[in-house]
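As a starting point, one isolated chain is supplied in structure tokens, in the form predicted on its own.
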Amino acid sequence: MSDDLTRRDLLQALAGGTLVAASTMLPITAVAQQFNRGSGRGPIADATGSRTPATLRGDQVVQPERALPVLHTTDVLVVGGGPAGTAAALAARRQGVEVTLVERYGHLGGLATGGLVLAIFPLYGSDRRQVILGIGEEMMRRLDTLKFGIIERNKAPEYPIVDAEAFKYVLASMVIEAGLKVFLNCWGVDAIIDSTGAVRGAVFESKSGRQAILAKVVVDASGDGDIYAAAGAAYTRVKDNIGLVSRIGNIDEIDMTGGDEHLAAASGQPVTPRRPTRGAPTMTLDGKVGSPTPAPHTNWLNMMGPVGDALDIAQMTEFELKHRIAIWNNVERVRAKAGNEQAFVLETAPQLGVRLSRLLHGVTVLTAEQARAQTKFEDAIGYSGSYAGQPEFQIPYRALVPQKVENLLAAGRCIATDFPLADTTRLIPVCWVTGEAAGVAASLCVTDRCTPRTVEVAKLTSILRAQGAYLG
């Protein structure tokens, strides 16, 4: 392959997955050429600080009013590049609107990648039929083509386990192919509202300073509902377990096994668990080695962690430091067992395993009681699979729509559910479902010149079905 590779060649290589095979991998010099933005190394210009600093007035810190530079203007702005956000951005873009995706970390995938939460469940109903399809299934099919990309596919009730780096690669490929505008390492810190109180974009902090992105409609897929909270939407603040996931290398045993306990419980069958289900979070780090991953001789170890407030930065810092010490000490115990002397901490997740923090007060609030009763919704946009004794259930579109704030949709773990059910709607495949629906709905707001609460539901569900989503 020639080192002289055009941008089109690069995109075609990404689309075809040829970057993974050694025989067709892009030469390093060719990859470097794609990112050659300037004439060479060295100084750009002399400069002095131009920001407006906060000032200390007595015992108060005051931030003066200032005009923010507009980084970009778009049709749909998706804040958060986790499972919900990537699904939302891709779904909206496929409807022909301009989409901008902003993510606080330097990669996409959220807890599925940076959090090392590698288990893709709940995918299946109590009859072992897959009920979550659409864009999430498309992502997994791409992982199917990659060596060490995913295991246990189409083996219900066993659920797939992904490799975090393979998944990052797949998502990077998909957003480039789709023509999305993406900003990484940008943290959404505020909402932009107009004189009527409608959301018109969001404010971000990055190494480029504080900047604004203007949009016709915003999807809050931040996980914590940061943008809808800033916009004044009502929500419930909750606490939950906060752990830290890790991977162990040079290990050839498991102590968290597979099984269909959660499916058996959902269907009313007797359950006799032998060991904790594969991927289940451990409560004690007493030499646990965890569950297998697509990479040989590598396990992942999920951690339950103590209950905490994910919006309390002091508590989050304490948890992170103590969790990393606990993970190291756990592997010391692993090595004490004969045959495991060469085991080591391969990786600790770069982000904490936050489960829940904010739950939206939506037009509809989905409850665990409705899920148990198998309530059907005329605005259903997808299903959750069966999980933890709970049968599969429909998810209504209006659980993504705030009660009052306009031009804003929620997707992912921060949608409108009660706390018991949120333990299911926070999971990766369900986030794909709500993200895909939010993205399509946002695109309809642009093309049909409507608001999220006035979206034509029949049109929304028709598009979702055409994209392969299962609505029942």
Ligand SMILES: Cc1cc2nc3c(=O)[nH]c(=O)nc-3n(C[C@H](O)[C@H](O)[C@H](O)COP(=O)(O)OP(=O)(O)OC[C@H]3O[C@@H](n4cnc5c(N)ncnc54)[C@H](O)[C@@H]3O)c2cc1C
Second form
Amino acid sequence: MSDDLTRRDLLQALAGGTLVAASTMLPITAVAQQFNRGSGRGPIADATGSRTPATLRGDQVVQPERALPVLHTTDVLVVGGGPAGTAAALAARRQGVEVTLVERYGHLGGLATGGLVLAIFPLYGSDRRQVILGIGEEMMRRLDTLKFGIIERNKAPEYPIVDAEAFKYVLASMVIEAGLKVFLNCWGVDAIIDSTGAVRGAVFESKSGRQAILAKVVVDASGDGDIYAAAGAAYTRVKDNIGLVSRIGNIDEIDMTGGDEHLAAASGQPVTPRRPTRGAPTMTLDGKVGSPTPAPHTNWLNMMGPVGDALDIAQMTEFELKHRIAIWNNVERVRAKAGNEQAFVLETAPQLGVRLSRLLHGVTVLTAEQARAQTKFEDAIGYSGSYAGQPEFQIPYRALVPQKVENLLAAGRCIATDFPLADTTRLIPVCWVTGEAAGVAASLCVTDRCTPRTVEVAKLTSILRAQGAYLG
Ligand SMILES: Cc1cc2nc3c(=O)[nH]c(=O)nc-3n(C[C@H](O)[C@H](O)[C@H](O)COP(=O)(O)OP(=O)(O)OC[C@H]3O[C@@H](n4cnc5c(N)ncnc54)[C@H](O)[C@@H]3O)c2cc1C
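Could the form predicted together with the ligand be given as well, to go with the form predicted on its own?
Zooming out: every chain and molecule, the one shown earlier first.
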């Protein structure tokens, strides 16, 4: 069989089998190279393992001190490639600084792709106008040009539902086009602190071993605040429901409900009974079939899951195993119903559904009370739409800045809010907002030689507005 690929093969490889609108395609030359088999296959060199292993001393395991290779040096380092991290990295890059994005899995999108969390919730204000714009809106516009990329766009109060593979495609295209340096399959395990106590990069573990990336400023978009915790920032450790989202294939039925809480919250009106639940998490999987996705005959089934500690690896493992068994058993119940005989588990999310784990102690801690009171902030960097009965609210820049640690910003679900409000600030579009703001602020730290604490807020907000963000 020939090793040469046809243009059609390439497009299918790029789009995961989905046809792609010409306007959003990468030039074929940009990707053709990776599919050529090339020469130079075979052994590289004989080697002896060069790691410095930990040693057992009595009942203690001790790691020796050692110098780490520096993998890369950059202006802005963003750790975590989820909604917040991708928005942060793209926003910083647009300000002309060098940006490096590091992600522990092999794709971008975080829970919005790897977690199969497909609904883009609090986009709209109570008057149905879209209040979250900027880079997140740009991502959705790109999804809009793809067949089976996104449904329910611009139909407030209904929320858009994305396709995870289309979203991975869009994000991969955007980071390549932007000229971002990206390292995938790279897990941030420590912060690097200089002699003044400021964060100067992070340590990563990958198949290349333990390496350092040095940076002028770091954005922690890991969702779990892994880097700010390692740097010594104060935070609140929280427990929340941990579920596992799945997709069911070959299904045309959708779950019906007497009222959709999200829809009711957004419209302020009583909702028509028996609408689809549209992604609301199910408490029990007693034959639930979920709600529609952009892919034909395919539903996604959100899961609430039990309360757990996302920083407890034994508990996370137990949930991963038991949730997958529950999902399989549920589809067997679904198949038992007439008309659903051919339904099957299309996929379980590769990423466990962690809602919250760490909440930063920021210079400002945004509270549910402030949101209810419609508090206005002089350093507002964005706005959240209303969600599940919660009001729309402004988000202050200083909720991204740690109380003590220097040279680091937080973005996404681990920013400084109280626990009740975190249920909204953790949602995908709000993570876009805090990510974009953290990215621009980080770029200003480089261009204006300042720190996150001393960023000129008026400049930050004017750049965000110019990028299309709505600040309330
Ligand atoms: C079950 C469930 C259902 C949900 N439903 C909805 C919904 O319908 N609509 C909605 O808007 N929101 C929903 N959410 C919330 C939303 O999906 C997430 O809160 C949001 O994706 C958070 O974005 P983030 O970028 O802050 O974090 P994440 O999406 O978690 O992304 C963080 C990224 O960082 C990477 N990472 C983590 N640690 C490291 C490390 N140490 N080193 C390198 N990389 C690291 C991760 O792999 C990941 O890619 C749901 C969440 C869950 C769990």
